[in-house]
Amino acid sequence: MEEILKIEHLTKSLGAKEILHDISFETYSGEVFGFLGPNGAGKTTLIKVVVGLLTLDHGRITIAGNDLAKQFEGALSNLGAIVENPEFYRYLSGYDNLVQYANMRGGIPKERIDEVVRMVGLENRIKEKVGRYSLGMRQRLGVAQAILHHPRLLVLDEPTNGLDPAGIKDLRDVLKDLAHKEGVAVMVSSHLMSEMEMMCDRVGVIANGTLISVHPIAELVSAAGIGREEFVITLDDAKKGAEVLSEAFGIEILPTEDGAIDLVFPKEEALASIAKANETLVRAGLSLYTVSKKENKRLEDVFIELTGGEGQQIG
């Protein structure tokens, strides 16, 4: 994958307050990078500076090769983004005020229009007024203008903010859609994990203005456990009981220092395997005293254990 966005030792303050403390990552062509971190993190500035609305004190942007400082307008040509909620003459059409936007960036032709309209899902109402649309529909329409002008990357401060469940659904479809197949950088900020979960490729964890780590999503998926179901058995001889399952499931299965055995199947096969494991204890002539099945890490738990404790307000 290409490099789109750099970001090196990026240092932000707005008064006496640093902001930003010696931030560095990249994003590629065709990933939906997400930068999580709960309210007050430091997220929201660091897209204003990206996107040029606030100038970084040290460090160095690029986007797609253009230093953000020195070639600013390079930088901004290859950059579409919504900082809060995108704004339209509630007036005219969907369709109207796109042309409006292209007119006033030139070199747009109709058939891009026509062509950003198909990729986030508005045909059907794109020639009614904005001020007949949903919030996810504005949402979608600010993203087909901020994709006009054929951006490499594209930036989204918190975009699911205020959207009802088929709204989020159908801009985080649309958002995917434009990075695994159409090639364009999407880096979208978030408080919410359950959404970076479901949308990105990477995610970016920052707590006090400093970035704490970047994962891809499935290493926090599987540190907390989802996909997978963790069930304890207490039987009467845990020794004996965990070497007739070691041969049985052909893995070595040991029994835990309080007497119990412990067993992690795939979730979809979860149900089918403890009924095994159970039918097999018993023809081997063992009492089973309990079979319960243990709580998944959730991946907020998992935030907190890399942020130390800075996630509590992660919502």
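Quick caveat, the model's predicted, so the values are computed rather than measured. Numbering follows the first chain given and starts at 1. Here, rigid core means the biggest group of C-alpha atoms that superpose within 1.5 Å across both forms. Compared with the form predicted in complex with its partner chain:
- Comparing the forms between these two forms, the C-alpha position of Met198 differs by less than 2 angstroms, with the core used for superposition.
- With the core held fixed, the Cα of Asn97 is displaced between these two forms by 2 Å or more.
- With the core held fixed, the Cα of Asn39 is displaced between these two forms by less than 2 Å.
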Second form
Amino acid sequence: MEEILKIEHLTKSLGAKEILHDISFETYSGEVFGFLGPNGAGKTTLIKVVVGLLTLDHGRITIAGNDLAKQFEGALSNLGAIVENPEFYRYLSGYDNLVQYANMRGGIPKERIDEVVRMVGLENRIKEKVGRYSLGMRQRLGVAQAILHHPRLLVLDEPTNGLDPAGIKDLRDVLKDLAHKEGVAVMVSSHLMSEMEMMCDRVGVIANGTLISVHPIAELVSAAGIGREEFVITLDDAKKGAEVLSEAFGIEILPTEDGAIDLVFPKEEALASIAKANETLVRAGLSLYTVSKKENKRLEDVFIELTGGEGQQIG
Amino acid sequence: MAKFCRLIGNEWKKQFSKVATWIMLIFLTAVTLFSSLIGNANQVLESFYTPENYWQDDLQRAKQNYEELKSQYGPDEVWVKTAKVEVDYYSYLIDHAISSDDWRYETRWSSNLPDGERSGNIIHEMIYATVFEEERAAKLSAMVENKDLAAYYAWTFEDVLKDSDPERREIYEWAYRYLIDHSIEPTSSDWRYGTLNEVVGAKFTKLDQERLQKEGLAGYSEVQYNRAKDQITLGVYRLDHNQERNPADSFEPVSSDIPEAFRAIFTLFEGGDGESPFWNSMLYSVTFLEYVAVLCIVIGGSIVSSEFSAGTIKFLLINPARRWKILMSKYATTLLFGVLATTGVFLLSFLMSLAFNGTVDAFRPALSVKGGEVVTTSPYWLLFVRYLSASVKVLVMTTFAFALSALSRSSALSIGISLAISFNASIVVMIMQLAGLDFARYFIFANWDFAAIVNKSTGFVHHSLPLAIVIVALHLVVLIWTAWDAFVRREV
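Could the form predicted in complex with its partner chain be shown next, to go alongside the form predicted on its own?
So here's everything in the complex, that chain up top.
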């Protein structure tokens, strides 16, 4: 896998406030990199620095081998992006807007414009003035604009904003195809964990301007406990119950401090196992008060846990 | 470079896709056409004038007047007779079908050529004589009835050809011969009469100056002497080469008291002998660059800030084009608009001037005298220099609007302030100059009218062109640097 975007020790202040603090990571061709963080974490600032809208204070950004500060045009010719809301010239048609970008980037044949219009599903409306587009249509046009010149790095800031569920799915497919089939390095920012799960191969978590961790998505999913079920049993004698169950399941089970028993089973055998546990306890002559299923830890909890519970408060 | 051209192409496309641009272009065309009509006002008014029935009204008025006086005082009072002269006069004009441009009707009064001590035209003179002086009447009526120019000149030159001063006599003899030999009619429709009159006047001035110098008297002025000499050279050249009007006259400063801006409209109605209405109207078209300035200020004042207000700036800047290229392509597009609008204004004015004045003057060379020789220049070059000079203000104000737009990111602010300055700056400087605040001469607003500085009509003494050029260049550099700093270095 080829390294496309390389960020080294990036620091950025706006005014007296340090927005980004010593951020380093890479994205590779053929992967969708998710960039996850609560509002105000610095996602948009980071993206603006990467696409050259903001200058960096310290550090170095390289896009496809071009130093952003020194080889600006070389770096940006390998980059396609949507930053914040997709805004276009409202008095031009969607097609003419794309022609504007084609002219600025150079060497883009007319067929390529038609091709990207088909890819984002705008063929029927492309000759209309952008002023009459909905947010979703502008988002699609934004994607078309971003991939027009076959960039090796695609940076999308909350690209699913304003899209309907079908649109989100379409976009997901387009991005996955670009990454997995055409070898584009895709970087997507979002504050929606579930969206990331479906789209990304790796996820970087940012909070308060610091990159906390970078995980393959599978790791996060397992950390969220998906695929297990957990039960809590209250009864008259927790200590004895634990002993009986340890014997029946062949693993060591200990009672909790508040006099209950926690049981964790793989999802597929959960029901059979809990039935077996109940039967075992009753046969041992214990009085069963309640058996309740514990809710799964959701991805959002992992997210909040990872970001140190800062999600609620912007600052 | 190819990329820069593509960037300009993009800006061009954007501007022409805006309704506002088209409205402004239509407005510019309309005001140019309308102002051109004013610029050709003389011709426009003349086209409404019909000489038929012209005398009829006068005749009826004269008759009514005469009848009233006669019934009151009887037919033998002097003023009743004078009133009768008027009736006979208009009747004669109608009966003999004499039009208003007939030399006998329009016999021109001249300051330097003798005119037989006439009180009006010679037809009137003749009718008057038939009533009051019988012996003059015979002589005049022979002249009038036979359209006898030679007799007319013989009559009018009779006294001056006997002038006791041989040098003065020589001048009159020359004029007399010239008039007879070339059958020049004493009317304003024959331009040669007026030109000859000017040459004779200059000859007298030259003669006077020569005598003052010879006698060492005060009042000799070398400037006046040389001017008279040049006038003679130029006048004789025009007479000999049959060049009716001299386009160069339209470009001469009228008076140092009149600011350049007003001079153009002044010449429209006060054209002298030899001045060309065609070139007066073309010179007037230079003032239309004020409208071009409005167009350029509106475009320059919004071309950067509109990207910010529409939010499209982010998508503009994430392209592989350095920011200064984007900024300069916008500046170049604004200036290109100005150049094209100026060309359009010129072409429209040219067509209008041709339509009202015909093609004759369009191909006449501008004549001037240098070192005693007549030099021909293209009047289009003289006009181009005026356009260039007037463009300086447009350039400065457009650059100002552009820089303000990049700095403030507000179209309304940039356009509003720039237009206000553009309209009022010259007046403010003029007021300061009148109030004796001499430092106003260093203001950019006092230095962008190069033609006025060259013609010494800015009001400031010793106003020098090199200093003006330095001041303008300095302002342009600072303004562009401001725009550059605001756009290239600022964070989005």
